[in-house]
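Take a look at this single chain, the form predicted alone, given in C-alpha cells.
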Amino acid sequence: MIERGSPRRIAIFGTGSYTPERVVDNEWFTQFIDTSDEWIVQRTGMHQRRWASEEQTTSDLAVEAARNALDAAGWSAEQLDFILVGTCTPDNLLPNTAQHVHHKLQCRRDCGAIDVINACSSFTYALTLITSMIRSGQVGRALVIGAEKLSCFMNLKDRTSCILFGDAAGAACVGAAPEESRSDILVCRYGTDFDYESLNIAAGGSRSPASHETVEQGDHFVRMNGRAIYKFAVNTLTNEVRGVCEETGIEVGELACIIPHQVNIRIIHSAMENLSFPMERVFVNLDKYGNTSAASVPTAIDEAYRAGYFKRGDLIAVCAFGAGKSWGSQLIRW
C-alpha cells in the first residue's frame, strides 16, 4: 500500500454495472406517440432500453453496480474512504444520493459521500475530482458511480425525448496504484458552455419550485432540442478525444478503445469518421440501454472491459457530454 502523501498513480481496480429487469422496446412507445421501431432505430440506433420498477430508486441501482465493482476489485465497503455519485435523478434533493449509497453499503462513518450533478458528464467530472483527491493523498480508496432513473422524468407524449432514455448504474473502484503498476489516469479534461434551452428539466429547483401549475404544464419532464445537441455532441466528442491524446503526445490510432457517451449512433459514427478511428474499437451499448446519462460511460467501461475490448496496460479514451453543454473526458492507461 502506498503511504499517504507520496506521489501516486491512479488505477481502476474493478468495475461493475447494473441494469433493471424491465425491457422497454421501441414498439412499446407506439401506444403513446406517432413513431415506429424503424424510425427510432434509423435516427438513434436504439432498439430497447431498461426502466426501473416503481419501487427502485437511483441509489438502489447505484448500490447494485457498486457491489459488483467491489467484488471485481476484491474490496469491501468498509475499506472505502470516499463515495461520489454522478446523477441528475437523485433520490431526494437532500440528503444526497451518495449518502443513501453509503448507508446501504454500511460504510465507515469517516467515509465521505457527495453527489456530482452534471447530467450526462457527471461520472467523468466525478472521476476527475477523485483523481485529484487520490493523487494528493487525501483519499486512498474510492467508489465512483454514475446512476440514473430517468424513466421518472419522461413525457410519453414527447417523441423527441421519451424514446431516448433508460435507467442504469455503473461503478468503478478507484485508488492509488502500486509502484510497479503502469496504470494511471493520464489526462482529465472538462468544460462547459452554458445553454439552458437545449436540454433541461425546468421545474423542481429554486428557479421554479414544484407547484400544481408546474406539474400540469409538464415542467418536471425532460425537454430537449435534438438538433442543437447533435452538432455540439459530434464536435465535442471529436475534439476531446484529440485533446486527451495531444496532451500526452500519442496518436489517436494508438488507443485500444474509445468509450463515448452512449447518446446516438449517428453522433458516434460522425465523430469516429472525423478521427479516422475504426468503429470495431469503439464500444457501443446504446442499442440495448439507450441514453442512461451519468450511467452511460461507467456502464460501457464495465461491459467493454469484460468483453475484452481492452486489457491491462492499454490506453483508452472516455468522453461524455450533456445538459448545460458540459463535457468531461479522460485518457486512461488501464
Ligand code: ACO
Contents of the next structure:
Amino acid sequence: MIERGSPRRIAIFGTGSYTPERVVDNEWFTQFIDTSDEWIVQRTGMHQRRWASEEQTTSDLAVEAARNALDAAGWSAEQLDFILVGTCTPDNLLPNTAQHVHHKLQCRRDCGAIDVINACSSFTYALTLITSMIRSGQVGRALVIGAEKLSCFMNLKDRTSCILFGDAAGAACVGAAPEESRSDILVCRYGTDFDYESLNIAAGGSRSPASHETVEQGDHFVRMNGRAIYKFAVNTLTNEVRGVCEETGIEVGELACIIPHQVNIRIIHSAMENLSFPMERVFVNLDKYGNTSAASVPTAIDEAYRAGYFKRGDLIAVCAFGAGKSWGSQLIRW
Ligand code: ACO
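Please give the corresponding structure for the form predicted together with the ligand, as opposed to the form predicted alone shown earlier.
To see the whole picture, the full complex is given below, headed by that same chain.
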C-alpha cells in the first residue's frame, strides 16, 4: 500500500511501451529523396522506424504504453494521483495531451494531468518533477509518459531530418518505494544551453502563427542542423553519465546498464568510448525505431528491463538531450 505524506524513496513499479504497427524502412525514403539504405545505416545505425496511422494521435500511443505499464505494476488507472506526459508533438495546442490520456484512462477527477514540453529531454524532466512531487508527499502514484507522433512533422523533401525520427510511447508507474525496498531515483540532473537555430519547428506558435505562408515554406516541419548538434550530443551523454555517478561517488563501471537517448549509434559509441563503458551494457533500439524524441528513453527502459539488461537493485543511468539545447539525466537504483 502506497501512502502519501512523508519524504521517502521512489520506485518505478512497472514500465510499458508501444510502437505503431507500420514499419518504415530506409528503402521507402528513396522514393522521395536522394538517399540510400547504406548511407542511413552507416551514418545513423537506423534500419527502420515505426510511423503511426493517420488516425492515431500522440495520446493514443501514450495510452497503449500506459496500459502496459499499469499492467506491469499491477496498478489501476483509478489509483493514479498524477499524469505527466513528455511530448513535443501534442494532440492539440489546447487542451494538453495528458488530459486526453487522463480521459481515455478514466482517471479520477483529482488526478492531475500536465504536459512537459522539452523535446527529447521531456521524459527525463518529467521524471525529475515527479520525483520531487512524490518525495514531498504531494503525490503517491504517478504515471510518467514520453510519447511522440513525430511523423506528422517530417518534411519528406528534407533528407537531413525525415529519415531520423519515429513514433512511439513509453511509460513508467512511479511511486513511493516500500520501506524494505532499496529502489530510488538517486540523482536528477538537467540543464539548458539556448540554441534556437540547430533544431526547431518554426511555425504554429506565437513567434510565427500558422498561415498559408508558413505552410508553403514548410515551417511547420522539423528543421535541424545535425552536424551542429552532433558534438553537443556526444559531450552531453559523456558528461551527464559521468555527472550522475560522481554525485553519488560511484564509478561509471558500477552501472549495470546505460540507457542513452536513441539518437544515433555513432554518437552513442563515441560517448561510451569516452566513458570506457562496454556497449554490451548499453541498451540500443534505434535500429528498429529511429529517434522517437521524448519516447526514446522510456521505451528503451521498458525494453531493456524486459530483456534482462538490469534487475531490481541494479544501478542504471539514463540520459536524454535535444532541442533547446536541453538535457536531463538520472541515476536510478531499480
Ligand atoms: N542521405 C544521403 N545523404 C545525406 C542525407 C541522407 N539522408 N542526409 C544528409 N546527407 C548528406 C549531406 O547533405 C552531406 O552532403 P555534403 O557533404 O555534400 O554536404 C553529407 O551527407 C554529410 O552530411 P552530415 O550532416 O555531415 O552527416 P553526418 O555524418 O553529420 O550525419 C546526422 C548526419 C545523422 C544528422 C548526424 O549529424 C546526427 O545524427 N546528428 C545529431 C542529430 C541529433 O542529435 N538530433 C537530435 C537530437 S535532438 C532530438 O532528438 C530532438
